[in-house]
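Next up: a single chain in structure tokens, the form predicted alone.
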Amino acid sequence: MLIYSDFSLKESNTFNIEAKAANYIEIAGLDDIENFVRKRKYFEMPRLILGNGSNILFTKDFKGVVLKNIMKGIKVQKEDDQTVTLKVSSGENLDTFIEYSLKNRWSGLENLSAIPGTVGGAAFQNAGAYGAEMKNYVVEIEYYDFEDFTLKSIKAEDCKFGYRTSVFKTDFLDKVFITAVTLRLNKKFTAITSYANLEEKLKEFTVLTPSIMRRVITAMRNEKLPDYKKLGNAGSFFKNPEITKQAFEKLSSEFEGLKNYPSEDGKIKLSAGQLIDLCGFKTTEAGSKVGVAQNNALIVINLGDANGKDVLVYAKKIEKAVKDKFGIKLEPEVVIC
């Protein structure tokens, strides 16, 4: 196991923000985790577990140790006529895994296509897109517990999955390292088409297949999200806010045409992108280092040479504008470090 000092994280985050890790270790397997634990000097430092860096904003250098997850491996555990259960190493690229699963005619995750994260990261925050969520396919999650130095697993029903969150993002944050995610995928394809724009795009197809769904969803994401290699971003910067039906009725009487979707707990989910757009953030000021994507105001972008503090200041400006205009507090989906 190699330990790098004063390591640049610019290539390890999709915002393309320059930040340094005082110490950087790549974790390729359980042996690397156990070796890290034995090095007390580094184990006792503040730690940050990093996947593809597609959901993080660095606002400063990290003074502790960054554990970069590069764990790989896919193993079929069991299968029958209807489903297949696979144990997937947490460092596997999510989109690459989805492509692999469809080649094997295993469906379920196609609606999450083109999300630039890892399988472990997707489970960590219960990634979701176009009507599907990671939690619907997770059976259990394996993790290494830094508090008692043992390998454990937790069933999906105990993971406290919610809207872009899980127990790993709350109670277990920085206390464990996700090593693998067990997923149950389907052999019989059932299309999830409830997302409004997706349903419209699919009308031209008389027969739907998982591969067609993947192709259409990938195209839709590419239309809405700038290429992070050209314009740094972390996808949706904010969560879509949820409000009560009574609050929505009051708000919609003042602002007509607000996009809204039913939430699982009976609340109404609003479009954060629309709220930001209505606050006038679609037009980027000349000379600005930070802006929002022209096709989706929910995407905060690094226009070239912004640092993390520049992005955070701009995000706070958006939060204040939405709060002042609509009385709604936006909550970041991105992890701010």
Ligand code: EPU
The other form holds:
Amino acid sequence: MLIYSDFSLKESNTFNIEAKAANYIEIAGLDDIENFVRKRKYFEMPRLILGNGSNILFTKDFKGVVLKNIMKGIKVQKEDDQTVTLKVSSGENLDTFIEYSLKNRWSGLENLSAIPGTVGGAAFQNAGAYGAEMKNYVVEIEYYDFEDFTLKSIKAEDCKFGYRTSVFKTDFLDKVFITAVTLRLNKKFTAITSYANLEEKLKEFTVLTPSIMRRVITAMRNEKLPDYKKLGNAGSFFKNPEITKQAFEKLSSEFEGLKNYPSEDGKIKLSAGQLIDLCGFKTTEAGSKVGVAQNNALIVINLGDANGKDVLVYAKKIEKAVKDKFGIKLEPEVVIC
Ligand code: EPU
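Can you return the structure of this protein in the form predicted in complex with this ligand rather than the form predicted alone?
Starting with the chain above, the whole complex follows.
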């Protein structure tokens, strides 16, 4: 196991932000985790587990040890007429896995196409897009527990999955390493078409297949999200805020045309992108190193050579503007480190 010092994380985060890890270790399997925990000096440092770095903002160098997850492997565990159950190593790229599953005619995850993260990362934060959520396909998650040095597994129903969250993002944070995710996929395709204008986009197809769905979703996503290789970003920077029905009625009497979606517990979900848009952030000040995407103000972008602090300052400016105008507190969706 190699331990790198002062390792640049620029290539390891989709914001393309320069930050250094004091120590950096690649984890390719359980052996590497066990080797790491035996090295007391490193084990006692603050640690950060990194997948594809597609949902993180580095605002400073990381003083401890970064564990980069490169665990690979896909195994079919069970199969019947209707479903297939697969154990997928957490470092597998989600989109590559989706492509592989569709080639085998296993559907379910197609609406999550083109999300630039790992399978482990997607489970960690219950990634969601276009009406699908990771939690609906997870059977169980295997993880290494740094507190008692054992490999365990937790059933989906105990994972406390919610909107972009899970037990791994809360109670288990920094205490465990997700090693594999067991997913159940379908052999019979049922399209999820409920999301906003998705149905409209699908009208031109007489037959709908998982691959067509994947193509349409990928195109929709690419329309909204700039390519992070050209303009660094981490997808949605904030969560869409949820407010009570009463609060929504009051707000919408003041501001016409607010997008709103029913959410859990009778709450109403607003579009953070629209709120940010209405605060005027699509017009970027000359010389600014940070901005928002023209097609979706929820995507904060590194316009070139921003550092993490520049992005954070800009995000705070957005938070303040939305709070001042609408009285709504936006919560970051990205992990700020
Ligand atoms: N809108 C505006 N102006 C904007 C942006 C959006 O008016 O600048 C309006 C749109 O017209 C649309 C609504 O707001 O009616 C919602 O926008 P969109 O469908 O693009 O979805 P979103 O709220 O921006 C969420 C997820 C995305 C996910 C898409 C599709 C969150 C925080 N974000 O984005 O997830 O891909 O829906 O399901 O829930 C991510 O988590 O990083 C992410 C990209």
